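A lone chain, given as structure tokens: the form predicted alone.
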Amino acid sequence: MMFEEVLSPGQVKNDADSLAVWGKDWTNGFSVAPSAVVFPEDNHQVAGLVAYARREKIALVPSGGRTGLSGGAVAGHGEVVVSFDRMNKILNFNPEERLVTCQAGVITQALQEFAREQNLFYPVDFASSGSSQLGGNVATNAGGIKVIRYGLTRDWVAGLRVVTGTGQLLHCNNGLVKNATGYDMRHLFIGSEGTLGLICELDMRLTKPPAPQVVMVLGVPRVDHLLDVLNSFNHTLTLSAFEFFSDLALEKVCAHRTLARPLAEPAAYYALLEFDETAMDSAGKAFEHCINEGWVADGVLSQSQAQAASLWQLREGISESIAAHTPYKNDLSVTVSQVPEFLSEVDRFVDDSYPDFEVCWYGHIGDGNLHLNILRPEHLSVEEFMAMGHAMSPNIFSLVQTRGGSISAEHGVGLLKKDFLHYSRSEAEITLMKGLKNLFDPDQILNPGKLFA
């Protein structure tokens, strides 16, 4: 048995069904062909796996909740998938520090629920929180719906235990608030997509829970008015979220989930805002100002937690509702002030070049992150459509590059965007990044073929 010196037989799977399930993530269009899936249960076993793989020249692909959208967890060339499903324990909680030590396979929602049990709050949240794992969140520096108030995953990581490509187990930062002893290696691994090391344990910070939240959905006639609305509310209260979606996105999610439209009349775009219940008076004044300025046509305010959850479905259900259309996804970011013009530029390009393609927009406009989803026409096969999507990407990424933006705001580079990294990173930066890869993984066994072309 492969890895028999490290693992028991029950920790290795190589049947066809297991290879198909654990060999991929949510990304479409890539071949899936791992040779085995292994399930370590502690740091020592992960270190042993890497040491064995290095000696035997076996490539490893780390696998968390497999909810990625850039092919970062796809094993297509006989690699061994390292699943963290069995490293799923919360190991320690320090109430004075508000610090939770978790194994990498802990589900995001499990940490959120644990925090609530302690009367605390873990604020990083997204539609896949019920299946994504913390190790994968850290490896891609996941963002989500509350970045405008609470920041990215990076902002909540106090320490890491990571096994590098040499088999060394590193202890990064140990939960310290202050540590001025040279390079903070924790931040090298955050967002590295498993190319530098396998994240085994994490020290995650918690915070005080917010006041009860209220959700407002606004109909916005023009894309440039989205920024006006954001600025108006930002000036009068603290927002927990500011999301947007197009009318096409609303149409798809309402049909898929049998939901009622939130407003009597359709609008070109919709903004979803979340804020503290204690800020209702300020929110009312901001809403009235937006109506008077013509930036908002209509709006609805949640009257209960159940209604707030229902309104959130309009945004969080979009990705699932368009899955049947096999969308070509792009996860882009520019500075917030550039969002309206950038979105319009992309729309013009797609309309002019591919008039039969439907464009479905949604995203975290409060932090400049736009999710562009181009829906596959029925007359095109998945392979044909994905090839066309890949061909149009340089034009879209050139628009990103002109504005100093990112071709991947929160989904990572993986396989999907490795050919386009130079649109967001300079040649000097890429050279340094490859140097780090060679230093931490000299035999190129960790997630090979990802991130770099």
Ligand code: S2G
Contents of the next structure:
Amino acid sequence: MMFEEVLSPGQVKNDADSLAVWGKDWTNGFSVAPSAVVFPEDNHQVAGLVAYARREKIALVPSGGRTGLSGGAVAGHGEVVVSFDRMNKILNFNPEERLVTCQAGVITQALQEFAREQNLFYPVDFASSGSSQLGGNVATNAGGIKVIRYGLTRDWVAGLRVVTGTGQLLHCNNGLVKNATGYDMRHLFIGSEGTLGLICELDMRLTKPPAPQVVMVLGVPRVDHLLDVLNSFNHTLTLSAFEFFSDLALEKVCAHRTLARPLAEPAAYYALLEFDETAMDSAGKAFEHCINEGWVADGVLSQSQAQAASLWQLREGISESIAAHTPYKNDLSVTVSQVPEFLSEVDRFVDDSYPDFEVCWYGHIGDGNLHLNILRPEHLSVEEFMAMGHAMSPNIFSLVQTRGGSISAEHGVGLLKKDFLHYSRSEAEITLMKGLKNLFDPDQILNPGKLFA
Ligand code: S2G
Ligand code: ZN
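Can you give me the structure for the form predicted together with the ligand, which would complement the form predicted alone we have just seen?
And the full complex, kicking off with our chain again.
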């Protein structure tokens, strides 16, 4: 049995069903062919299995909630999947520091609930938080819907225990607030997609809960007005979220979830705003200003937490609602001020070059992150369509590159975007990143083939 010196037989699976389940994530279009799945239960077992893998030249693919959208957790070439499902305990809570020590396999929502029980708040949130794991959130520096107010996962990691590709267990920062003693190693591992080390344990910071939240959905006739609306509300209150979606996205989610449209008349775009109920007066003034300026045609304000949740469904339900169209996904970001022009440029390109492609826009426009999902026309097979999506991407990524944007804002590079990394990172940076990879994983056993072409 593999890893017999480190793991017990019950911690190793190689039956076909297990290989099929744990060998993939939410990304379509890549072969799934791991040789085994292992389930370590503590940091020392992780260190032991990496040392064993290094000696036996076995490639390892770390796997958390398997909600990734760039193939970062796909094992397609006989790798061994290292699942953190059994490292799913909250180990400690320190009220003075407001720090929770979690194993990597803790589900994001479990941390959110634990925080609530302590009358505190873990603010990083997104549609997949019910199944994603903290280790994977850190490995991809997950963002989601509250970044405009609370930042990204990176901003909430106070400490990490990571096993590098040489089998060393590193303790990074130990939960300290201040630590000016050289390079902050945390930030190398955060967003490294399991290519520099296997994240085993995290010290996550919590914060005070906000006031009860109110949600507004506004009908916005023109894309450039979205920025005017953002600026108008940003000047008068603290936004917890500023999301957007197109009318096509709304049409799909209302049909899929049999939800009523939020406004009497359709609009080209919709902005979903969330803010503290204590800012209601300021929000009313900003809304009136936007109506008077013609930036907003109509709007609805949640009257209860239940209604706030149903308005959020209009945004958070989009991804699932369009899945049947096997969309070709691009997760792009530019600085916020460039969003309207950039979005219009991409629309023009797709209209001119692929007139039968339907563009479904949605995303976290308040932080410049747009999710471009192109719906597959029925006359194309998934393979044909994915190939066309891949072929069109250089044109879209050239538009991103011109604006100094990112070809992957929050979903990571993985397998899906590795051929396009140079559109967002210079040759010098890529050379240095590969140097770091060789330093931390000299035998290239950690998630090989990901991130770099
Ligand atoms: C979102 C979820 C994945 C996708 O809805 O914000 O990050 O692109 C996405 O559908
Ligand atoms: Zn997103």
